[in-house]
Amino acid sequence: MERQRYDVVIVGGGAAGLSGALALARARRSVLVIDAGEPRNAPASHVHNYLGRESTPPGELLAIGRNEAAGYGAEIVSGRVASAERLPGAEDAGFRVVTEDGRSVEARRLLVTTGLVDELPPVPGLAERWGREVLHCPYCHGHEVADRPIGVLATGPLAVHQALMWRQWSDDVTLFLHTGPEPSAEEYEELAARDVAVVDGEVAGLEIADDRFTGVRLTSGRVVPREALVVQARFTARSAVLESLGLTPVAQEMAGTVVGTYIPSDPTGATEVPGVWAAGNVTRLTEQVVGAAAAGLMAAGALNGDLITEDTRLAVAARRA
């Protein structure tokens, strides 16, 4: 860290954080990005639906972003932020950010882009294949497994919806009821109409051969050949830094089912704590990479506008004095 106080400290160096850093550095703000180096999409081989960067490996995309932001003067350091607090005094006193290794730095404003954690169902083998053959988003990975045998693991009431959605990419989809609820008569009719097979019984694990997922193993011992398995992860925001500032995560519901937690913010990313913005998956759980980047840009613009207002107020006060 080259200085003790910055216009903006950004916690998290993923697509949202680096996009915000780029915009703020171009706006001639002093910017520090503190990144723990744990991007959510690290297990994935490529980023998709990012116009102009389709199929770019996640690590390569971040390296490009870091170089672009640094080229305009943003500082990017490795570290994990333990907490943040408002400095004593006036509301515009700013914030102190403390890392786990004891370093601290001050900022006039904060942008938190810490993302989320995908909490997978407790089935042996899922975590090891996550982002490879174990998937959740058809828009992220559906094209890559199109026309292959796909399984959908039911752990909640959204499983039928998932199976019908993934049917768009393959005509060989099997719904494993596992621990999910029994489909209704109407849902069974919908599944049958779309030729989605339904398998009773709990799933015991995954079959792997030559470092490839080849099938789903039931507790009965039966193995159903598959080449991809869809799961419903629980999306839990990495909200510890925001919680240290007094913000509380809230439950995200989808079709009446809680699918995770997030930190509320307005459309620009402003939180209930003045001077603190959030962008990306920490505040919008379903955002893809390109959306997170856009959110980081939106937050940077609003944040810079807030700083301009403060700069003007301070200049007027100084002139009057």
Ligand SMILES: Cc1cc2nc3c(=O)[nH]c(=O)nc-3n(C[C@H](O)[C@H](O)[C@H](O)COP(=O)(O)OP(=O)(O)OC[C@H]3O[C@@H](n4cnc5c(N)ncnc54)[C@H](O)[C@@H]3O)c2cc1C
Contents of the next structure:
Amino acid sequence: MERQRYDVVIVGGGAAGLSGALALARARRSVLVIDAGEPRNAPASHVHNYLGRESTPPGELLAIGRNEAAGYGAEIVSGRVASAERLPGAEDAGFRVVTEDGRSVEARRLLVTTGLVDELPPVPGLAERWGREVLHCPYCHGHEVADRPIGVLATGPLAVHQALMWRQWSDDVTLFLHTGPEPSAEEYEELAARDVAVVDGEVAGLEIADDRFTGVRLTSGRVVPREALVVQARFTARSAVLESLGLTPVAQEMAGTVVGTYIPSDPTGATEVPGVWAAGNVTRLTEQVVGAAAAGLMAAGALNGDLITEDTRLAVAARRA
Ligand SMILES: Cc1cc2nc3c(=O)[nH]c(=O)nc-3n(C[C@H](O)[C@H](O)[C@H](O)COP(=O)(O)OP(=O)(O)OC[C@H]3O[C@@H](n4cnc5c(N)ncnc54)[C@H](O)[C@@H]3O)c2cc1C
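Mind sharing the form predicted in complex with the named molecule? What's above is the form predicted alone.
Now the full complex is given, and it begins with the chain already shown.
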């Protein structure tokens, strides 16, 4: 780290963080990005639905972003932030950020873009195939498995909705009831009308051949051939740094069921702690890469505006003195 104090320290260097860094560096702010280097989509081979860069490998997209932000003077370092705290004293005292390896730096404002963790259902083998053939997001992967045999693993009430959704990409969709609730009569009718097969019984694991997922194995021993398996991951905000500042994650509900946690923020990303902004998946669980980048830009604009207000207040006080 080249300085002891920055206008803004950004915790997390994914799409949200780097986009914020680019805008703030272009606004002539001193910016430090501290990034642990584990973006959520790292297991995926390509980023889809990112206009202008469709189908770019995730690492390549971030490398482009790092170069762009660094080109305007943003500093980007590897590291994991352990905690942050407000410095004692005046309202404009700022914050201290401490990394896990004991480095410490000060910032006038913080932008936290630490993303979320996908917690997978406890079925053996899912983690190894995550982002390859074990999927959650039809907009990220649907086109790549179009017309293939797709399974949907039910672990909650959203599974029927998922099965009907993935039916848009393939006419060979099987819903595995596994530990999910029994569909209602109306849902069974919808599934039948869209030719979605329903398989009762718990799933024991995945069949793999030549490093490819080939089917779903039930506890009965029956194997149903499939080429992709859709799961409902739990989206847990990586909120430790924001929690260290006094913020509390809240449950995100979808169709009456809890699908994860997030740190609340206003439309600009401002959190309940003055001077602390959040952007990307840590505060909006459904945000895609282009949305996370847009949120980083939005937060950067609001944050720079806040700094301009403070700069002006300090200048007026100095002029009067
Ligand atoms: C398998 C998979 C495939 C996907 N495919 C697509 C796709 O094709 N298109 C699409 O638009 N979206 C896709 N997504 C969603 C996409 O991953 C997210 O929208 C995006 O990553 C959100 O960006 P972010 O900046 O909020 O978080 P992330 O990209 O997760 O970045 C957060 C960064 O913060 C770092 N970090 C976390 N904690 C700390 C800490 N304490 N200190 C320092 N750094 C920290 C992390 O290491 C990481 O580098 C996919 C998701 C998954 C799981």
